[in-house]
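A lone chain, given as structure tokens: the form predicted on its own.
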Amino acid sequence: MNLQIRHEETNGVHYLTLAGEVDAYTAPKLKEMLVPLTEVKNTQIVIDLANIDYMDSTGLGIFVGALKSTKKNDGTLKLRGMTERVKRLFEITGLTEVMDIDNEVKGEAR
């Protein structure tokens, strides 16, 4: 599967909406879009993950790096809309303790 990224800026806040999979194949595309935003002083970034079907450790690494860069530049990074499956991945790795994650979780069909 592929990764689609939509980027909008409203009132100085960068909104990224992701759809598809974040893995070793698609992570470079996400990194290319996200890293420059995190390097801007005082930037605010909100990432919607509601349409992410799959994420591996490469994807987690992108978000960890983005968080570090954002904090270094006095910005904020918020993740929202995770499916239960993706949220579990963040919980298992302990990232829910260090990242700003919206608690609203997208349900999954069983």
The other form holds:
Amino acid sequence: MNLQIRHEETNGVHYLTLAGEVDAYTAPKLKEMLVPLTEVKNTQIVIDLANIDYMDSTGLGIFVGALKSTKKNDGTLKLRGMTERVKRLFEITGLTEVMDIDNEVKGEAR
Amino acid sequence: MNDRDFIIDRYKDLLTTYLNGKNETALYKGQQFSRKLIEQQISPEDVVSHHINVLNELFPDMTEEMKDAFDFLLEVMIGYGFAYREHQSLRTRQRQLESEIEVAASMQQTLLISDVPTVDSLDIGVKSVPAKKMNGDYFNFVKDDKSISVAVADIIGKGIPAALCMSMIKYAMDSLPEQRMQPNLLLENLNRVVEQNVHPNMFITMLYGLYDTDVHKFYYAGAGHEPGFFYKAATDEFEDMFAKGLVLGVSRTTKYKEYEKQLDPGDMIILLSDGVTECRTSKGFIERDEIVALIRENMHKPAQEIVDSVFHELERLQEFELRDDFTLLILKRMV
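Instead of the form predicted on its own shown above, give the structure for the form predicted together with the partner chain, please.
Below, the chain from earlier opens the complete complex, with every other chain and molecule after it.
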């Protein structure tokens, strides 16, 4: 399987839209894209995971690394649109407590 | 006649037979012959050169153009031969590296091996199998007078870095004997060690518990580890053993919560790594319910046989190719 990454910048906010799988094979690709962004001071990053149907712990590691790096550089990292399976991974590992996660689907009344 | 001369002679025979009969058997012999060539380390350009010599003998009337064309082919094959020899030397190098990894893996096994303790009141079974040579899962038992402590951990990342990290965990745990009785404090201390020492992308999930063999209580705390199961014999039900807490190595100040379970005879504590529940088959993921069903099917057996049976069934479902390290551990109260 593969990982597609779309990167857009609007009003200084970096939007990454991912599709496919984030696992040991595709994680380096995400890391290469994400890490340089997190190393810039005060960067705002929003990552959309709605089209990620599988993530393993190596993939999760990339987000942990990105979180540490944004914090160090006074930036923000927001994840959104997780599928149930991906959400469960973030919940079990306790990362939902320390990361900015918004799983509300746009337009959905809650 | 040395082997090389023999081979040239043999090549001539094979080629003549083929040219005369053009049958399948001769072709098949030719294929087998190439193995002989590799064994004798005869390079591709040598083979072409033998071919030219044999043709010159068999067809003395070959046109000049044909001869020139063969010389041209010979030049082309020289470059090919270089690449082939380089490939051979890389293969040798790879074999050396593999044997070094083999040594490292067996060292890891020796360093990290944990004896499964024996106590009258508990039946304990463990199965831990790496997907590759080095295991990223870790389990450890420590037996004291009135208690048994157990840790199950999964180091994120695979292979050698994970193995090195695991050694660190083991020695950090060994150096925290006074916290062994308090699962949440042990995790808090371990978390600080990990946070300071691992690469930002790496983290560790762990479930640490202490079984008090006097009062049959299991005290535990979790750091983002895949939940285990608790089997209650009285109601004949399995429940998830949640132990919420952040994975080790993310935030230095993380606090952990302690949980406890009272065990009656026949009750079981089942701990596992995500290699058990995240196992993928051609039909999709294996759900936690299916793991429970497998345990239930086998639970009349001794603990070690239960974990072995579950492993073999999951291995079969994955067509004998583990994608992730597998660790399953069962503590069953006997009396």
